[in-house]
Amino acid sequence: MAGSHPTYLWWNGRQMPWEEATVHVTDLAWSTVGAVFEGIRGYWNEDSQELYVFRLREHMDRLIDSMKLVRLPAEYSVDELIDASLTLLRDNDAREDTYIRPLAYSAGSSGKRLSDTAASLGMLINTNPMPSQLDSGRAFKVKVSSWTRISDTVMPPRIKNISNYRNGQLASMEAQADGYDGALLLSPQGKVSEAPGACVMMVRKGQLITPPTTDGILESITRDAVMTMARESLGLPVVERSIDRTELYLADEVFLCGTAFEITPVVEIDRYTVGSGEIGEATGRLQRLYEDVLRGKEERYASWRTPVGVAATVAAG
């Protein structure tokens, strides 16, 4: 790392210092409008010295998914995006969790109308330090928005459109303004359908309950993740199916989860206690699960984890 930020990042299919990766400031507004990305996690474990990063190949999968959804042109295969972040882990020495962030924008927009087709692809992928919180027994209390969720009607909301995020922030906003953690948001049927930036899960009555992706949530992968290891592992039933607000009022145990989220219990919404308002048992046990499995300390589901090979780097050096 060089003082706040690492050493390089990948920027149109070329590993560079940090320093050297500028742009004009008249493109700035215009290659993000039509932006899509990838949040991505590398989880650091300490005894084998080794980063592991989580789906890696699902999350580029899903990146070029959201390139077709708006027209932008993919100039690089799959393969390439993975060695590319794996490479900048490496030579970074990525020695934390970390976040990876693939970007696709419009290049070279600078002064074109907003309805262009992008006649090139930007591709930026650029890491940071971003610690875990499974541990750290963090809940958060949340608020249905008076914002509603995009439908698949307005913009692809199964995809990681910049643009998409602006509804998520005037939700967050609205509720931290009104002294909540964060902010639930239905579909405009009224019907659940994920929070800011993280997915909404409940356990009621034996079962673990969550929206489908036809409700206008992310096509999430590490919802998937969840329901995989729910069913495998908890021997929990596992049910996609539209959610009432009111049900979420009277469910055992709520939380969201994601990239960023990671798996956060929901312990109060709407100022209705969920469940005992401590954090459940199924949702513990999967945190504590699903941490094992982003820290290679659990075999099962290793095909998940992609190790970076920090410790080999190390080792020839």
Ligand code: PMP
The other form holds:
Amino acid sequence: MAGSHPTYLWWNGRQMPWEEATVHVTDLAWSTVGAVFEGIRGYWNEDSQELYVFRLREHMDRLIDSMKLVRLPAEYSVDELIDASLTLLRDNDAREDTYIRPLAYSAGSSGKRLSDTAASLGMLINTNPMPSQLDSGRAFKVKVSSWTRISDTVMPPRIKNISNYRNGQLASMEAQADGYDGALLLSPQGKVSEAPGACVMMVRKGQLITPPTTDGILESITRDAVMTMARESLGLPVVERSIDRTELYLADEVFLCGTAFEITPVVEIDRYTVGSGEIGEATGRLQRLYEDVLRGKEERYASWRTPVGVAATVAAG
Ligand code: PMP
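Could you please show the structure of the form predicted together with this ligand, as a counterpart to the form predicted on its own just displayed?
Time for the whole complex; same chain goes first.
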């Protein structure tokens, strides 16, 4: 780390010093309307002095899917993007929990607005520290937003598109102005969709239930991991089906999951107490298992981790 930013970033096929990666001011605005990105996390293991990136390939696969849907040309392969990210983390000497953000945008799109915005691909990968909140004990009080979730016929939530995030921002801003920690959004059909930046899960009558990927959600990689861990390691039956708002009020446990939110318990919704009002049993067990998986302290699900090789750099150097 040099000063308040990492030493390097990756831009258009080349790793370069952070300060050298600049664009002309006229590139602002339309270049990011169609931009798509990924949010990926690396977790530091103090004992093994190693950083583990969680499900790196799945994130890069989803980035390529997003690029296809917004018609940005895939000029780099998944393997090239993986290699670029790992080299960047090593060269930035990332010895702490770290966020990795690849972004694909249409460069030089000033004045193009509605046409030809995908003509020239710009692509960036940057990293910054992001400590885990998994053992912070935080629990959210949320409200069901008066805003509706975007849908596949309007702004497809399956695409991790920068523009889509305006919808979640409106819901978050409203929730915070009203004194809540966060929001939940309903689909245009009135079913529970997701939270800004995270998927929603509830435990009710011994099942883990979560909305299907056709109810206006991002195809979340954490959601997939949580469903797998709940089924295999907690023995909880997992059901993907539409959820009514009032079912959430009656749930035993509710939590949010996603790369940034990790597993965040929800203890109150619209001022209804969820379950006991404390972090639920299944939620707590999933949080602990997930943290061990992320940090390389758990043998199960080892294939979800990519060791960066920071330790090897030290040994060699
Ligand atoms: N929904 C939205 C809108 C998100 O931005 C995110 C975070 N990427 C998620 C869900 C969770 O997805 P993931 O588990 O892949 O991070």
